[in-house]
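Only one chain is given next, in structure tokens, and it is the form predicted on its own.
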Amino acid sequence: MSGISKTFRVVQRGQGLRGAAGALFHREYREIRALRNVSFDVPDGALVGMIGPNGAGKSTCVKVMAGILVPSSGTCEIMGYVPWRDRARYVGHLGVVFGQRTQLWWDVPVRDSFELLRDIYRVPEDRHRRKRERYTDLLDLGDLLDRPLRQLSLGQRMRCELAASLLHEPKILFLDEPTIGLDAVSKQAVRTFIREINRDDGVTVILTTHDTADLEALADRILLLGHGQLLYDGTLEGLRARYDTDRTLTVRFTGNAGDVTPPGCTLISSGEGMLVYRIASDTVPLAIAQLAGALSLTDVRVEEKPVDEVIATLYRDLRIQ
């Protein structure tokens, strides 16, 4: 993807009945730019994660990715294919899971969507049964097959998703946020599924999220969209370099402590055989060898920042929220 932009032109309106009788005869028109010249590189087996606030451009770009957006300007090229020009032949080789739509028939038992995207995709009947039965084995579908997909929990159905959007063998796979309102053992069921086919099969797999702990469990590379522009590419652990350099730092001991504060340390809370120091990551073992020759020391723990509050400070500093 290169130089990608997306504008889209909305109706701009007045307020009431007089406002929807003007636009009728007198439209105005306002640019909303969702995406602004956005540019990178995935690999073949690759597990991507987009992030960024509402609003950011995550779903705009995944569907060019996907074909179904045409950009304002800019090029893109996925396994030798333009993705809006080369659609009918494109969508053979790709996956898309919407969190908030499906791709099954809701009145009928699983089973039978599953046999009609066999027929849609033209894949072999040997081939379309191995598939369904790994599948139905690593996702624990079981008696899920025989049930209307209307009588499924939301975490049963976003399972039956994954496994129809990948019966047809796609080379990548498209996620845009596959977890959201899953209960926990739904999205380890998930995070498990997605790591595996790309780990064995290597499907590429480029997701969108909110969830944090998604990203930790599954992505290897983050990119970080903010008002329609790319704003961060890279690793997890260079975020966190980039954006969390001080830790938390618990000592728990015996005797008495006096008056102890190692070079670099603040303070922030103490107690009965307790103190807790703010501090910077790069001066933590100097601090607990200080600390260790000056106290009875019992326990050390040393903690980050959650993932989502290192994301967050992101934001703020980038004013993108």
Contents of the next structure:
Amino acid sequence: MSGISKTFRVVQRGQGLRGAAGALFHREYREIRALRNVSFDVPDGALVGMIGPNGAGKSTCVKVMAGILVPSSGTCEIMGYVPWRDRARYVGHLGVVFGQRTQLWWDVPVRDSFELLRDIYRVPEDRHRRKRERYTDLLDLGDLLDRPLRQLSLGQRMRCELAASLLHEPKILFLDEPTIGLDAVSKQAVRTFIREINRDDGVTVILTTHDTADLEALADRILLLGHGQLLYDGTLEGLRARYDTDRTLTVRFTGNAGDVTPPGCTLISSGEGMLVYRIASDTVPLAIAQLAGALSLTDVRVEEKPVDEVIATLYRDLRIQ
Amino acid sequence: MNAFRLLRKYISMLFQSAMEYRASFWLTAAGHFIVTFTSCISVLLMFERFGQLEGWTMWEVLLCTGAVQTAFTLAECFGRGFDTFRQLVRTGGLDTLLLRPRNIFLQIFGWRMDFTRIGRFLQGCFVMVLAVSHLPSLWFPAKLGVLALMVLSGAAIFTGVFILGATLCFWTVEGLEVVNILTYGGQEISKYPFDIYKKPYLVFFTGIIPYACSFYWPLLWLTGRSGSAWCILAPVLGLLFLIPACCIFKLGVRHYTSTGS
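After the form predicted on its own, can we look at the form predicted in complex with its partner chain?
Up next: the whole complex, starting with the chain shown before.
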């Protein structure tokens, strides 16, 4: 995927009745640049997470890759297909889950929805059965299959949804916020499953999420989008190394403290037998060595900021919020 | 699995879904059955007043009314996906359909059908049977075959209009009243022989939206007013209407994938 841009034209409307009436005769268009020159390359079997604030262009990006949106400029090639041009032949290799919609039928047992998908994708019955049994196992769908979707909880529904999107053995799986609104246990199940099908079945997974725990648990690689631009492409560790170098160092000790502040440290609080410093990550070993020399330490704790906070700071610093 | 079998699968699942709400289903169906009688009553009142219409007898007109009714109902039942297409676009369901390697028309048909129309369907059939029983000149297999053809052709053309209406959703969310004029209005107009209207109507509904090809022209043959083979061919020719309708819809899909709205 290289140099993808997408510009939408949106009708700009004046306010109130007057604006609405005006729009009938004269339309002004405002251009929204949803993607600006985004380029990246995803190898087979990768697990990539896309993050970015709302409106950053994640969904647009996924739609372009899925072939249901034609970009204004740029090229994209996936498995030898140009998604939007070869859509008919290409989409059979895709599985897609949109966290907020469903492709299952509301009023019929999940099993029947699965069978319909089998027929839509022309999967032979024995292969379908094998796949269904495997996912039933992995996702613990057992008795869910015979109940209509409307009777399932959100978490159960998402598990069925994931199985449904994989029944035709796609090579690529797009997940748009797969854990949105799920409870802790369901999230865990979904994450474990995504890991497994990526590792064992070699399915390339591209997921968008707002839940940074998803990224920690899943993504080998992160794409950060903001204002339609690709701002970061690399590992979560790399992101942290670049944007979050502060650590919190807490030491506990016995005896008297005196005034020990190793170079590069800022004392942020102190208490009975305890000192807390803010410190740059690369000076941590040196500081601990010095403190160990000056005090009789009983406990040392080095903390990094929660990923959520790192991302929030990042959005602020990059002014993409 | 071929398209036809897939469609059958869709139908059985839609039916299964509808049966989840059995009481609601039967009540709505019964409602349709009763309400549709008003449509015939307006015809009956007309004849009560005038005795005949431009040389057409009451049973001949009722035959037409019944055929139009039945055809429209078939279209409403099976073409429901296009009739309510706006929802599919708004909820993003269309994206899901586009992500599948199957014909988009097939999938939209399979997305939604309205089986409660069985009430109106039966009512339309009932009127046709009643009319035929009073018109002994129709008691030949060939004539009844043409009658069936009229209904099927009419259903296809109503569906075509639904498809055109659905296409509008790609460009606008307002102004869909135009479509209602062509569907409900078309149904209302076609239930009488076109002789009672001014000439331009017949031209429009033969050449542009060919309801007359499905109903009026073959009716001339059925009632012995014309012996021309064109009258029997007209319902088939009317089906050509579906070709531009589907092409325009395809254009709409292309527009959709380039704007994403």
